[in-house]
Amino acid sequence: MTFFERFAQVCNTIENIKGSLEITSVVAGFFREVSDEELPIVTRFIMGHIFPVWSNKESGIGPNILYSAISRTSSLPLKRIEKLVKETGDIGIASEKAIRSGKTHLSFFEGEEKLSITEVYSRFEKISGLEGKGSQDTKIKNLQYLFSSAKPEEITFLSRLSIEELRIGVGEGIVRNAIAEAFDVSRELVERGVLLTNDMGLVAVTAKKEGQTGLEKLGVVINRPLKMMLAQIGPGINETVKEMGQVAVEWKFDGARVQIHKEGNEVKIFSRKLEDVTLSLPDLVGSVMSKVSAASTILDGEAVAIGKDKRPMAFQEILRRFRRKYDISATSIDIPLHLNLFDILYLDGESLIDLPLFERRKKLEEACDRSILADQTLTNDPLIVEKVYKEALTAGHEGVMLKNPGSLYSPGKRGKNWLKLKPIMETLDLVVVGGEWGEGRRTRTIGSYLLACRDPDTDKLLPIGRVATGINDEQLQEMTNLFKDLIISENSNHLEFEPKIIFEVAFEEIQKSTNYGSGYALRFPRLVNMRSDKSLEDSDSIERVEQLYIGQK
């Protein structure tokens, strides 16, 4: 049994290391220490996650619940906790200071029963399942139990972990490399296993118990979503056709990405963030049951909301459907969804991701009724591509996808095999990490938002600029209400948020800048959409920013 105290020691060590290679070695050593039962848990904990990314479980702990638990544990008033957070700028340090000062009448002595890693996880799991009347108070009591049982040196990381903000610079890249180093297996096989199973813990345990042979056997699992293949901006129709030769052209729908798993009479639908949204989309479930003949399959596509004018409704209307938990039937009448499937990843016990796209398309057409399939045109003629492109825009959609017919399905990868063409300014999906209270007519609302891109190796968020345009007065108030619950610290009119929300931001140009941690800044940024369908891992990386910067030159 490994105690949480050991986890805190490892986190503290990592926090004082700058080099990623040294951090990887420390993480690898920790992975070798823990038991088979603990290994899946610590692979998530070390990245600041509690549950597997494919799970629909959520911690259900926000700053308000956390502050209340610290207040009760320390016997300090809530206002004092909030002040400590503002002073330190770190919820972990503030928690430790509060509980240390509030517990001066208690003694932490040798021989006390220690918290184990599995006990901490079990308590978080219990909290995640709490709903309804009185659930908030029960969540606070469970957190209070953890803090009361923890030693001072554990409290910093326990509080950060509870809101899934560990901040020690360990991302997926380091954990993948640490698994390879810990159990002497190929990094490539570890990465392949993670992409196929979407479960770092399963890959770690497989590497430990079965080595390379076990990793090679890992594959697509029905009812466990895998990361979706992604597209990048294409250079243009002529250039793309010249490079690919023949292209598969599809509309780029103005909708929301879905991954559908069907096994017998059971259908599960997962969002772009790999959240289970099945209960909110009964009409799509019905379409799959009546129009998909395959007994067991995984399908990839886009859900589009069609209005009375037969044109796509606003993206935010689609997200209302995905988030809806009550009055679902009425909402499905107001916002009807149409399914447009364009890929198939698994069919009747066989993974298809290593087949070329043109073969997957044949199997998709055999497995599904044509009425729910996205139209696809195979051509090497730029004029035909241009015609499809104009048809898509005329119908109210975003543009076209140009795909390499020979391409394999690469989960989680963004590359040149899938290209998107849109007639709007370039956009980036960026994480909102901070903001400022507005002035003048924007007083009492958050007037601007600090944006950051992601470093995929360290999981650090690198600021790249602020956005304040593209937001009307109604949105200002709605967004202020949303972000108020995500405030971690406040200094004068400057705010720091939990990095939970993704903004799609258009801009005119990327410039070099010493004002932001990324080394870049956006010229004339404008909010396009608040992408609640995307997770932190879906946000754009610093590499993507650098590629766009080089490309614009």
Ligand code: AMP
Second form
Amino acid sequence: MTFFERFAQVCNTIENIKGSLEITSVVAGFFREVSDEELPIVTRFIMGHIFPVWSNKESGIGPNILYSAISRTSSLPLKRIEKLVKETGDIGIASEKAIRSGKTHLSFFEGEEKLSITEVYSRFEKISGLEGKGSQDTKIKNLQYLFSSAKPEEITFLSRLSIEELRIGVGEGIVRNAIAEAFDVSRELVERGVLLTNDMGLVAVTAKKEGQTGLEKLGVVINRPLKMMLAQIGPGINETVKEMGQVAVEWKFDGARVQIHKEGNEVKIFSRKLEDVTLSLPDLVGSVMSKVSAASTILDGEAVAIGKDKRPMAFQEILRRFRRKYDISATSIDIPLHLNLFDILYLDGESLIDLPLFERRKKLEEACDRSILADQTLTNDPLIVEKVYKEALTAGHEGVMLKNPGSLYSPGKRGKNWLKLKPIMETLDLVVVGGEWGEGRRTRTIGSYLLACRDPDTDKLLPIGRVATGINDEQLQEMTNLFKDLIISENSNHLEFEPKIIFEVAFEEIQKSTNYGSGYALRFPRLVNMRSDKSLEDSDSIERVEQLYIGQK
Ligand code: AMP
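Mind sharing the form predicted together with the named molecule? What's above is the form predicted alone.
Below is the entire complex, every chain and molecule, led by the chain shown above.
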């Protein structure tokens, strides 16, 4: 059995080293140390995740619940906790300080057993299942139990983990390499396993118990979402047709991505972030049941909401449907969703991802009714592509996707085999890491947001500019309410947020700048959309910023 104390020690060691190779070795050593049962849990904990991404479980703990639990454990008033967070700028350190200086902690649990990693996990699982009246208080009590059972030196990491913000710089890349190092298997196989199963814990346990051969056998699994294939920006119709020869042209629908798993009478729908959104979308489940004849299959497509004017409704409206937990039938009447399926990844026990697109398309057409399929045109004539492109724009969609008919389905990859073509200027998906309170009449609202791009090598977020939302008072207030719960620290009117929300931002130009950590700044940035369908790892990287910068010259 491994104690949480050991996990905290490992985190502490990692925090004090800089090079990612050294960090990888420490993580690998830790993976070797723990039991088979603990391994899946620690692969997630070390990245600051409590549950697998594909499960629809969330920790359900935000800064407010955390502050209350710390306040109760330490017997210090809430205000004092908030002040400590402001002073230290770190919720973990503030929690540890509070508990060390509080009255109750040490004497409280003398002689109690030490907290184990599995016990911490089970407690978080219990908290995540709590809903409804009184659940807030029960969550606080459960968290308080954990803090009271922990030693002071465990508190920093327990506190950060509870809000899934471990901040020790360990991301998916390091964990993948650490699995390879710990169990002496190839990195490529580990990466393949993760893309296919989207379950780092399963990959780690397979590597440990069955080595390379076990990893080779990992494949597409029904009811376990796999990462979605992504698109690149195409160079233009003529160039693309010249390069690909024949192209498969489809509308680029203005909607939200869905991956659908059907097994007998069971349907599961996963969002682009691979979250299970089935319960919010009963109408889509209904269409799948009535229009998909295959017994067991995984389908990929775009869900579109068509308004009364027959045009696609705003993207935010669709996301409202995805998030909805109550009054689902009323919203499904207001915002009816329609499926446009464009791919099939699995059929009756067999993975199809290694078949070329044109063969997958045949299987897709056999498995589903035409009414839920995206039309596809195979052509080598740029004029025909142009025609489809204009039709898509006239119908209110974004443009077209040009796909290589001979290409395989590459989970999680943004490659040259799917090219998107759309008229609007490129945007960046940036993580909101900070903000500022407004001035004058708007002192109670957050007036501007600090944005950052990702450095995939170090998992650091590099600031690149600020965007003022400049919308009406009501929307400003709505956004303020959303971000208020994510405040980690506050210094005069500067705020630091948990990096959870992605803004899609348009801009006039990218400039070199010493004002921001990324070395770049955006000229005239403008908020296009809040992308609650995207997760941190979907945000744009510093490489993409560099490419756009070079491209605009
Ligand atoms: P983007 O988000 O701009 O990188 O564009 C890729 C997204 O376009 C995919 O993730 C889908 O959600 C969406 N999309 C719409 N229509 C299609 C299509 N026919 N094929 C693939 N993706 C599509």
